[in-house]
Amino acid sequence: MDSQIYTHSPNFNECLRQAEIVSGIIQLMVAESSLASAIDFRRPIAVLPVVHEFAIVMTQGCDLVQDFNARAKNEEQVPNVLFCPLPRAEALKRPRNGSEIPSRDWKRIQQNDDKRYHFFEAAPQDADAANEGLPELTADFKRYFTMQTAFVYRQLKDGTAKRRCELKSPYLEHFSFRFAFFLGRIGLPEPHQSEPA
């Protein structure tokens, strides 16, 4: 059955795409104990690999295309790719601390009516380049990370990370707009007041 939301990702030697879901991407982070060393450079720095089971590309598609074409000429235009990690929806609904999200709130998340979260329905096998299908996933717009573009392409080429599927239009634009809207929020010092009736 053809998915209304997802389509196969291209193979590893093509340009990354906005709203493409990858699995197994490894993010390198400086260990908290090495933060002072990272500034001093004379001391060794401990780096921790963080493996993301699933993550989605947030960088604009046109920028990714221009960068991909520039890399063919040994240039670069996008030094880092922006990602949102995509944990399984079950992990958000039932966190390890035992507190479950109330069903009313969970329904809002599933319908993408909660500003902070985006819910992704499961992807069928035929929409997944690995032919496995994807579970229900969630994005938390407060959590995102960047990685060097060259390192991302290296992991895809080596097979460490795998391109799985990407969102079709208009689901791509819907997700992208919701993320941009969340980041563009304006915090007001006081809410608007209304005169008593």
Given for the second form:
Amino acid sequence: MDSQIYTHSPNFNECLRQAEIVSGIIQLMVAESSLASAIDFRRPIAVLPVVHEFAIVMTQGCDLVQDFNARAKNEEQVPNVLFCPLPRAEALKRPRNGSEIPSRDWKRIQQNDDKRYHFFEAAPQDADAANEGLPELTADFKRYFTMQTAFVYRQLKDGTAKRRCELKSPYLEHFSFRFAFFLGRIGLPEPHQSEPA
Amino acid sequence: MSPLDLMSYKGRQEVFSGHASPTTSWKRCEANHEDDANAEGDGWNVTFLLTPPEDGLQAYFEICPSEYGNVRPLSVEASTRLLCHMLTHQLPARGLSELLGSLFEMKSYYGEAPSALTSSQEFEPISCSMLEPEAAPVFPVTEE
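Return the form predicted in complex with its partner chain of this protein as a structure block, the form predicted alone having already been given.
Every component of the complex follows; first up is the chain already shown.
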């Protein structure tokens, strides 16, 4: 049965898509112990490869297309791709200190009523380019990272990272808008007060 | 020609175009010290004649591009432009061809500089060691 929400990703040699889910992407980070060395270019640094089981592309689709076409001419327009890590929903739900997350709180997240999180239902096998299916995933809008675009394409070409599936409209726009809304929120010194009745 | 030659030079009075007034005088600003009226300040006081001498009028424009307190009377851009005008006006006619040559060299130099500065080839690679890969950490939902 066709999924209403997902469709499988294109081949590795096609343009990345906005709201495309990839697996196994490796982010290179300067190891915490090397942060001081990283700004003193005479000393060697330690690099920590961080493997994201799943991550979703947040960069605008049109920018990715323009960049992909530019790369065919040895140019680039989007030097870095913005990603949001997608941990398994069950891992996010797992309590840290033994206390259960109240079920009503999780229900708000699962129904995408909590502005910080975005819940993704499991993807069926036929909507996954790897033909495995995806578990329930959750994005935390406070956590995102960027990666050098050329490095992303390199990993997809080498098969280190895999393109899995992408969100269909209007689920793509719903996700993208919620992320933009979260980033654009305005912190107020005090909320509006209401007179007691 | 040394800079000192220029300091004593009073401008090319023989040259007077329709839009650019020659610098009439160029002297130290008076210091803002009440106890010493003769002290010299840090800046230069530049006086431009606003009308051609033959008009019989005495209209001048004076500007002192120095700082008083925390107030800067001119922006850096305007001050630099003014300085260029001042130097050009102070330059004797025999120095103009040399000035023109220098300006062409500066234009050529600064015209090429941005591409050289933004080139990724400028970055020197540094040595690094790769640690063992780690799975990305998971941050469970917490109450805020």
